[in-house]
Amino acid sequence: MRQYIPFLPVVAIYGTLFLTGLLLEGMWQPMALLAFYGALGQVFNIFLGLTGYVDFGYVAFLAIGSYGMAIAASSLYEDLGWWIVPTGFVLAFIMASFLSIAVGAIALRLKGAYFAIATIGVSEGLRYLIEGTGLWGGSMGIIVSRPLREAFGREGANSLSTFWADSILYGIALVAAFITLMILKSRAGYAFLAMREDEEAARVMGIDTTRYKLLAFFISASLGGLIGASAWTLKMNYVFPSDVFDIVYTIEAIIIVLLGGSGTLLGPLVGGLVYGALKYWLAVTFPGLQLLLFAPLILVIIVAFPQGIIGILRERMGSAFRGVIL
């Protein structure tokens, strides 16, 4: 059971966020925002942290997942009733998975800037394909507020878009953290470590680097699709391509992972908490100037902690605590 000890701080932090939002009046949305950034960082870290590759088009998987839920809700609510939500999550997972396999099979054979350019091209190309062809409502998007009210009733739909959408997000974050722990503690974790340090040397040693990159890409993208289905479709009750394909979400995911500690279990969560708290505080304290102040502040933090916050803590703590902070 000792291998599960590093998972306990993750459960404790998410449990604290959940209970704080549940018990303190007016704190549910701020805590849910922190949980969103933690979840976003953790699912993105499965690929960036394990492989060292930066997917600048990652938002496409969140977007396609949100469309999966929207398609199920808008098309099947008369036949399935409340089952549209489980069906939507299944469809979001499948659509994000197929997109990851299609993109990964080609893009993961590229390296460096070529890989980054290819992933950006896929994300933007998919967005303009949807808008230009009118697929899934085109630029008009899909609005699911009415289907959700028909399936759950007015009170049920309101509860779904507030409490349950955020609660599901907590669950996705915990699943992503647990998968990360299992990978880090398995033989695959050593393969990922070798590949991240020196991919050519790992290939010479007999590691199928393409297969491992595709595995991490698949897991990260599939979980990202579930986040999109919950945090966008269920939470906002609509899907517009200009919103769900916003590259800002990818940039935020990169910042969160680097800030907390790439390739660590606790790093993306800590990075998400710091990023979300700073963003919220600056928006309240300096309205209109938050973006001007936020960018250099984050830059200074990342430069000051190149290994991330968790990386610094692991170095400075005694060996007795290194097994707890992973």
Second form
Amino acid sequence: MRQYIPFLPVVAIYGTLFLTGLLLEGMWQPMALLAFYGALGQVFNIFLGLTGYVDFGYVAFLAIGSYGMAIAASSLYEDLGWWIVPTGFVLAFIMASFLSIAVGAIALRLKGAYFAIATIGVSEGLRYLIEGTGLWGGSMGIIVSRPLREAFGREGANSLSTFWADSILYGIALVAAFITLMILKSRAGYAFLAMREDEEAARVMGIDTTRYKLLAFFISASLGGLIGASAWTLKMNYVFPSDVFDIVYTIEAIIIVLLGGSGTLLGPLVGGLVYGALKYWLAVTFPGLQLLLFAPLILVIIVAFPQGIIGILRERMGSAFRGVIL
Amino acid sequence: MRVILDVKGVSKGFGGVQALRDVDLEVRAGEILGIVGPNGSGKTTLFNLISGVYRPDTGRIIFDGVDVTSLPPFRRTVLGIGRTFQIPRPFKRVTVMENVAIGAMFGSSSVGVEEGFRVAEGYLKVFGLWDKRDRDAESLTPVERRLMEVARALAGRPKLLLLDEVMAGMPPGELDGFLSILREVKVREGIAVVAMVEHIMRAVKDLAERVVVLHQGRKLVEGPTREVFMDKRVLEVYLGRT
Ligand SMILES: Nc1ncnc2c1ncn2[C@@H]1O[C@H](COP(=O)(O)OP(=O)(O)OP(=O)(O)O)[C@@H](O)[C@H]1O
Ligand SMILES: [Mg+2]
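Can you give me the structure for the form predicted together with the partner chain, which would complement the form predicted on its own we have just seen?
In what comes next, the whole complex appears, and the chain from above leads the way.
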């Protein structure tokens, strides 16, 4: 039982966000935005945080997942009815995991910067492939509002978009956090720890580093596919390649993980909260200027505190408490 | 005695430098073999070939009946080859305890997390690092780092342990203690130890039953320790340099 204790603060924070959104007038959307950033960070952390490798093409997995849901919804709604949503999640998961295995098997053999460049190439390449060949509606994308209305009725489709799509993100964030905790506590967690410090020495100590990297990449990517399916297709009811392949989401994911504390359990959650709140606050207080202020501010924070918020807390607490905050 | 490691005619070049030329080496189960030779004679390169950091240009490496010549390092470790690094490579921002536990978890013993920490506890106590178990490894002195690397390698329960100048810089008082621990562990675990202790001849003479001398990438002499150190060619190589 004791090993699950670090999970309690995670449940408490997401629970508080969820209830605040539910109970306070006008707070659902702001809380849902925080949950989105939390989920994005939590899921991306499983790869970046555990392996130390930066995937600049990560958004491709969200994108492919959003297509998975859109394909299921637009082509199967007549046969499946409301089952298109679970089917869509399964398809999103499968498509994202296949992409991750294909990309990972090749790109994960590359080191550091080469890996980063290769992954950008894959993401941009996939987008041009879709736009250029007209695959899945090409640059016109897929619009799923009608299929969803037919399957769920007007009311149902509306609550799917304004309530369920957001709620599912809380669920994905919790699942991702739980998986992170399980990994950190297992042999795999120590394999990642060793690998981040010195990959060659880790291999000499008996660790199959490529296998562990692929494992983290796979988990992170397939959960990312679920985020895409929910946050894009179900929430917006459309999928346009120019939106879902936007590199901004990759950059936000990187910032959230670094800000909160890479490779920690609570880091991406705290990072997501701080990032989301700061972005929201700047947009309200300095409308129009937010990006101008935001980018340098974030950069300064990350350069000044590379271990992130949770990393600093853990250092301050000393080794005896390291097990408490993960 | 059974041959645990059979290195057959390995060569390795780096650009213009031929680090090893056609070297044969046999290590028998449970023995302690010393490898000596002047700086740059290819000792570390030989370890890198055996542990899989590099692949040889020619030749084969057979470990415990398995041809490991083209296996990646982690597979060799799981089969039972453990090593230390001449320039220690601890996982720096990881505690001393965790470093050694990682050795146990992924070595040929492949134990779970809890068992890994239990094994680590034993070796930390043996090597006098127990009091520093919760410190990050980067806070250790160079000598402590070497001891930790030996503990980390042993925790994986190797059948063959490659020690690359672990005794360098060790104060004479500690050296004797270290040598007797090594002999004891060797007997208890039944492992073969290959140690290169180039600069501390006393340690080689004390520890090794057999010695191989490398010179400019070739095997110069091989034999029982006493005889090797009386060999003319060896005296020339060593006394000629120092
Ligand atoms: N990775 C490498 N790249 C280029 N040259 C190398 C490399 N590793 C070893 N060498 C060269 O190979 C030769 C043998 O080096 P090696 O480190 O094996 O010697 P050594 O016997 O361990 O020496 P020392 O006693 O100084 O540790 C040297 O000339 C060295 O410069
Ligand atoms: Mg050397």
